[in-house]
Amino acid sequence: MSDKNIDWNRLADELDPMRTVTSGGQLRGRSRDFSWYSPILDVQLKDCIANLIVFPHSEEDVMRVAACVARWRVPLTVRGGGTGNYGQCVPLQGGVVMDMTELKRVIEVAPGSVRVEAGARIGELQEAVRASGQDLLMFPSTLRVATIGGFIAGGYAGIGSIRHGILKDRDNVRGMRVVTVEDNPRVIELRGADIQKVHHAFGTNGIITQLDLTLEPAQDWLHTITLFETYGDALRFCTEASTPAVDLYLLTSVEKGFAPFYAHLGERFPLNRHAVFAMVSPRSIDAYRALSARHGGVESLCMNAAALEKHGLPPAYECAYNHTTLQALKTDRQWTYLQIAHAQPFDIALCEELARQFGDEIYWHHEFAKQFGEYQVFGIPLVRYTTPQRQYEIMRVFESHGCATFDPHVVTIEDGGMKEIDLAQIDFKRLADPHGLLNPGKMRGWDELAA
């Protein structure tokens, strides 16, 4: 917590009327996230914890907060649903955390693209945009918890990254409205290309309040799983199918290990098969049938989703990205992850010696996605975790073999997926955080300047 010599209590008053907690349980749970999914982020992150947690309503309290935590110099570190694995939302040096839920408003809908506060889940924002007709680009598999403004702040690739690319890619994201935080906050427009200087920053340059995104068309996609001998067959697979002449919204690759982690699934994912799950358009199922054919697949589960909620099963992208992580950790914490990006063309016999090499010390998880127009490979394998030692190993093996590793046990952008300071974001940092309050600790090239 903040060793600042300050009076938390007349601090809240400054805020009335939004809600606040100063004491009590919510003050450890809404400084935590989904970083336990890192053995060594847990124990790293465990004690930090808020002195103040505030919920705003409004834009207009958000002004307010900032302000207030300008005025008192505490830390105000912003948060969403929690759902981020690399803290975050975690309060490195206690102080304020805004908790953003409440400013949820789906401000208007319109063909090709949503206006929206950053508060609102993600699920629910998919159901409004659903009621016009339309879909989002992309969402994360804890889109039910997740909000969208947690998501563009943290979030990297997602359902979807198959047909839309990456968040980053150009028009996923419109545009934003950020406050900065100084004795007399403003309110800074970004679009087009500007708006990189805030996403996936980690909320440390910036508080977004809302967002353009792009919608498209929408569709009643196949949830499918399709079943096969080998693992590398179910990757030959899904390299032949990552072409624009199969429409998918995702695909995703499990190895049999996964298994025991889908009980509920039963025979659809029986524990001597390796899985892939998609989501197809209908009008190119039977290609995509034929094609996983032609790899030796046997299709186990193909229902759309009002299908799936009748017969009680779970929608393909539960079963993919990091929710694969999440169900093997309900049942068994000692799992850990990793996240990497394979070297183009895709090395297959690479993947399938170092199945070899690691046995069952690895589970095998594949993302096909598109990043920048390109067709892209990410790995994110569930590790049998023994030490941080042993886990920088293996990454240094991938590493060895010209992956690119996104380290998922470190706090800052620049150590775990950014892998460079951004100068863009720091420079937007000194003008809409000038007095360095927004969730210190996680953006090391602030650090070392001030340094």
Ligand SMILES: Cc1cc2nc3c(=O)[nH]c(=O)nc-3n(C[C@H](O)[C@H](O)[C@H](O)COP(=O)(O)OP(=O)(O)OC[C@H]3O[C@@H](n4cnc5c(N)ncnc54)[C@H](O)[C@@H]3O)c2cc1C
Contents of the next structure:
Amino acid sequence: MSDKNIDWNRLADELDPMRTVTSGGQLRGRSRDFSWYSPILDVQLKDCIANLIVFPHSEEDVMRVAACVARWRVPLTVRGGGTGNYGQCVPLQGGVVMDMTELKRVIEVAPGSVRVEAGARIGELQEAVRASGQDLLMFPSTLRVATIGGFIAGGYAGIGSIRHGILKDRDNVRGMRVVTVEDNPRVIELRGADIQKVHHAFGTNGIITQLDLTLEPAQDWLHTITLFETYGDALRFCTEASTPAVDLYLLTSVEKGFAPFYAHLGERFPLNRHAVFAMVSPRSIDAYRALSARHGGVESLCMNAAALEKHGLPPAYECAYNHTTLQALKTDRQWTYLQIAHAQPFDIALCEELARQFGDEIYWHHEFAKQFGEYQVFGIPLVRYTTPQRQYEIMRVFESHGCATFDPHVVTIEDGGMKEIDLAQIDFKRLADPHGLLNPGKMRGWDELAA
Ligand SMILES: Cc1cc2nc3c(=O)[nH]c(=O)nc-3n(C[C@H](O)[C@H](O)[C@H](O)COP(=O)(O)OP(=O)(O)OC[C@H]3O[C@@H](n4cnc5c(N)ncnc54)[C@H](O)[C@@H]3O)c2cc1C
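Could the form predicted in complex with the ligand be shown next, to go alongside the form predicted alone?
Then the entire complex follows, led off by the chain already shown.
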């Protein structure tokens, strides 16, 4: 779509005085994200590079960019921190990449809610709400780099999900302001269920400029590591700990194969033990310990965030969700990962059978969370990469056991997690992006309708 004859410097002049980049290494740098987690996407996306990067500072700037790309009919890919792992913010067809990280004001912190600009880094937002004695309901482990807009547009769940469910769950996100891409851009305010029209749409049907999120009273969470002799014991403990009687913010289990990637934890995660990482409310720590002891669990660490920092130790959430994969990849790039949701009720015997079947080809990692009011177990297994065919064979085995797979080796919303075309999101795209300029190639349903 992006015409090679376009004079990108002239287009940049139209955006003046906004900062723009039309040449040099930044073009490639700001066109990359964490899709290198997938050896398949790493190859597929390596030549996808923006022609121009722009850095708006305000919603008015965003509207000027939207009007400009509509006039020139060039693709526009919105970028937050660039930590997505499906190539969500890689410009498949070149064009303009809009870096949102200067739209970072925390507008208002009130009891129970915060209004914030979409480009704010989640870590900085968390600090701002902490100052009011409150916490975000959930965040990804990439909070230092990832933006809140990128999390809502590209993310699914995270640390906090065992308490509050997934992003899609009711009232976690209360409202958003969305800028349309047309000759005369408009601002549309979405609230309640309407948020789903834009949430997890990979920036294909509107530019989020502001968000209104629910907060909860802050707690001084205890970050713990508990060791188990068998992975089955670790899973049995986590299943029993998934109850409202134990107040948790995170519950993650990993097989002992992960221990070499966590060498900095030393004897807190030795090579011969399986580990459960958790964030536990101080008022539940006794119940948590009693339950883990019943499954042979031995605590090797229990500290609050301040003590961890003092001892130079990582928070539990850096040993959870896709940070586990990152630890492995930092040591050895032959690994990749898959993502599954287990059928309910969670079948531990099946997990033990799969572990036997795949042996050293897979190291198991499970996240215990809630979704739509029910406890749910997500698997993020680390997989030794050989060929694309093998990745899909493994996914078919998981599916044959009733697991839902979220393919991490594809770029479209539908082929990754969602599985079906979301007509409400497509309808909203007709309204907010009538020329189909936003992040083209990522919404398969739109392309199929256009064809
Ligand atoms: C180590 C690691 C751990 C992770 N853990 C989690 C996790 O726990 N949970 C989870 O859900 N994800 C996780 N992810 C994926 C990713 O980090 C999160 O989704 C993250 O929040 C994305 O934020 P970002 O600002 O980096 O977004 P980007 O990667 O920049 O963008 C993500 C998508 O959102 C779109 N977008 C960005 N900003 C806007 C905007 N203002 N308006 C419209 N569209 C926009 C982009 O076009 C893109 O499609 C993880 C990734 C890594 C590498």
